[in-house]
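Only one chain is shown below, in structure tokens, and it's the form predicted alone.
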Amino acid sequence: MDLCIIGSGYVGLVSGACFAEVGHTVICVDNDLRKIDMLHRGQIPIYEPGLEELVLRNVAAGRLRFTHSIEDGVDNSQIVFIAVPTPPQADGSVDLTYIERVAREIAGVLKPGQYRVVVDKSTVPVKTGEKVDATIRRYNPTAEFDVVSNPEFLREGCAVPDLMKPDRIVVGSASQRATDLMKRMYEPFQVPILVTDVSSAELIKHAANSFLSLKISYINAVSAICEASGADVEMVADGIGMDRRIGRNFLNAGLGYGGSCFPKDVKAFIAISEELGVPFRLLQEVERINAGQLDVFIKKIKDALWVLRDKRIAVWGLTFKPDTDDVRNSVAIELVNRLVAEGAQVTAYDPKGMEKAVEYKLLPASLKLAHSPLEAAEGAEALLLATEWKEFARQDFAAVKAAMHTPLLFDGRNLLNPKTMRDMGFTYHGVGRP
């Protein structure tokens, strides 16, 4: 089938490459000319494992191309995906400016007799589909189209396998014609397709991400009880996770969730519920617990170092999670900024996130960036592990200990084995672990 994806960020680019991989012909559209130029040169603007190979292979096969022209994309496609940013506003609600703008632009290029399925792929509040439909009809009363909600469930760092082998596909549609086209498009993936009304599909994404955020805040709340009682939160999480009704995923205690999805989606769901007159107080507590995790971690550091001013501290990790270069809403970067604000001399290292962190101006001017984990640890009075990159677990910790001024280790992601670290001479502090 012929597909158009408007927006070539994490969702749009990964979706486009994967759709092309299963045999569809895909046009990715973006109004960022610099990004389109990069893609034309074979350069991938984001780091995502496996994505570069997928893009280059499908461009070479003629199934994937890039343009800044929405008209080109709409003219040559049966299904048009909207995958543009939906950033949060100050009150937690979602800014739908880009969605509305794209809806108007689609209306402006739809031609008579040119039926198209317009798909909301971006994470949007419930009832957005109705507004997209109304906007297109307002600017093009004779247009032939249907609006569908098809939320994505991609996790950065494993987005390609998540899209190629998803748990389920959700299609929210009020049109059998549109539903049939969506089912045909997804046939190569051979996974269950849940067909709902548009509003239910829109709510599924916010409800799913908020529930996963709840699991993270739940185990972080449990970690405080573990520390007070001498229990090990990792063992407790294993015991909870072996219950098939619960599962082990997202039961990892640490510094809390971050990134471009969970914080935004929780805030949006809270705002949506309040707008509907049904305040979601449980999610408000999820936010409170998550925000408090960093306070607890910093208090541990202060308890050990007493005063942070002029202390040399190494931080491993800047991205919000491993296997991505995404530093948006990263707890690790918030940690760095708070340490520097207290007067600490911080040196940080991240395998993929340093360039983006500098580009987005997220780091304090006094922060030093190292070329390796070992270089970051040189002369440090404390080492903080803030992102659970596998590279960090594979370090020569004898060399790390020798490089440090004081072998004080704070594992904010419970990546390392406490006994192993202590046997090597480190003073180890985890989250919710004795």
Given for the second form:
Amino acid sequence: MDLCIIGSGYVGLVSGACFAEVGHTVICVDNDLRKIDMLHRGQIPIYEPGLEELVLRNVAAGRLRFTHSIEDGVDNSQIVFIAVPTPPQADGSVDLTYIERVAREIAGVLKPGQYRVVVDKSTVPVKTGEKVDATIRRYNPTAEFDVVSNPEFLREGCAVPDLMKPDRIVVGSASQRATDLMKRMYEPFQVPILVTDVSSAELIKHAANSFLSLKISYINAVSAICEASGADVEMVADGIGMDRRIGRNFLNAGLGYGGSCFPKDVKAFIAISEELGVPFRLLQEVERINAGQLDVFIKKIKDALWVLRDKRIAVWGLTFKPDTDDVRNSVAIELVNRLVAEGAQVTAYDPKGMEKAVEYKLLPASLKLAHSPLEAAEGAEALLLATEWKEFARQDFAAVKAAMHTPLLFDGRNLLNPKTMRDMGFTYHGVGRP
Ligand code: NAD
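Could you please show the structure of the form predicted together with nicotinamide-adenine-dinucleotide (NAD), as a counterpart to the form predicted alone just displayed?
Then the entire complex follows, led off by the chain already shown.
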């Protein structure tokens, strides 16, 4: 089938490449000319394992191309996906200006007799589909189209496998014609498709991300009880997680959730519930617990170092999770900013996130960036692990210890084995484990 995706970021570009991989012809549209230029030159603007090969292969096969023209995309596609940002506003509600603008732009280029399925893939508040529909009709009363909700559940860092083999595909639609086209389009993926109404589909996404955030806050609250009682949160999580009704995923105690999705989606769901007059107070507690994790971590560092001013601190990890270059809303970035604000001399290293952190000006001016984990650790009075990249667990810790001024280790993601680290002479502090 002929598809177009408006917005070629993490969701749009990965979706486009995967749709092309299963045999569709895909046009990825973006209004960021620099991004489109890069893609034309065969450069991938984001880091996502497996994405580069996938894009290059499908471009070479003539199934994937890039343009800045919405008209080009809409003219040449049966299904038009919207994958533009839906960032939070100051009050936590969702900024829908990108979506509204794209709806107007689609209305502006839809030609008479040209039926199109307009699919919202961005994460949007319930009832947005109705507004997109009304907007396109207002600006183009004769346009023939249906609006469908098809939320995306990919995880950054494993977006390609998530897209190729999702647990389920959710299609919210009020039109049989649109539903049939969506089913045909997803047929090659051979995964369960849940067809529902547009509002339920929109709600599924916010409810899913809020539930996963709740799981993280739940285990973080349990980790505080573990610390107070001498129990080990990793054992407790294993014991809970072996129950198939619960599952081990998202039960990792640490610095809390960050990134461009969970914080904004929990906030949005709270705002949506309030707007609908049914406030979801449980989610406010989820946020409170999450925000407290960094405070507790910094307190532990201060308990050990007393005053942070002029202390040499090494931080491993800047991205919000491993296997991505995404530093948006990263807890690790907040950590380095708070340490520097207290006068610490911080040197950080991240395998993929340093370039974007600098580009987006997220780092304090005095922060130093190292070329390797070992270089970051040189002369450090404390080493903090803020993102659980596997490469950090594989370091030569004898060399790390020798490089440090004092072998004080704070593992904010419980990545390392406490006993091994202590046997090597480190003073080890994890989260919720003795
Ligand atoms: P992103 O910022 O990486 O990409 C969005 C792209 O849209 C950018 O390249 C931007 O230039 C482009 N854009 C903005 N306005 C445009 C316009 N008028 N015309 C053409 N292009 C335009 O964002 P993302 O992370 O891909 O997220 C997109 C949506 O998907 C959001 O609603 C997000 O919540 C949701 N989502 C994200 C993830 C994730 O892990 N990143 C997962 C599931 C859902």
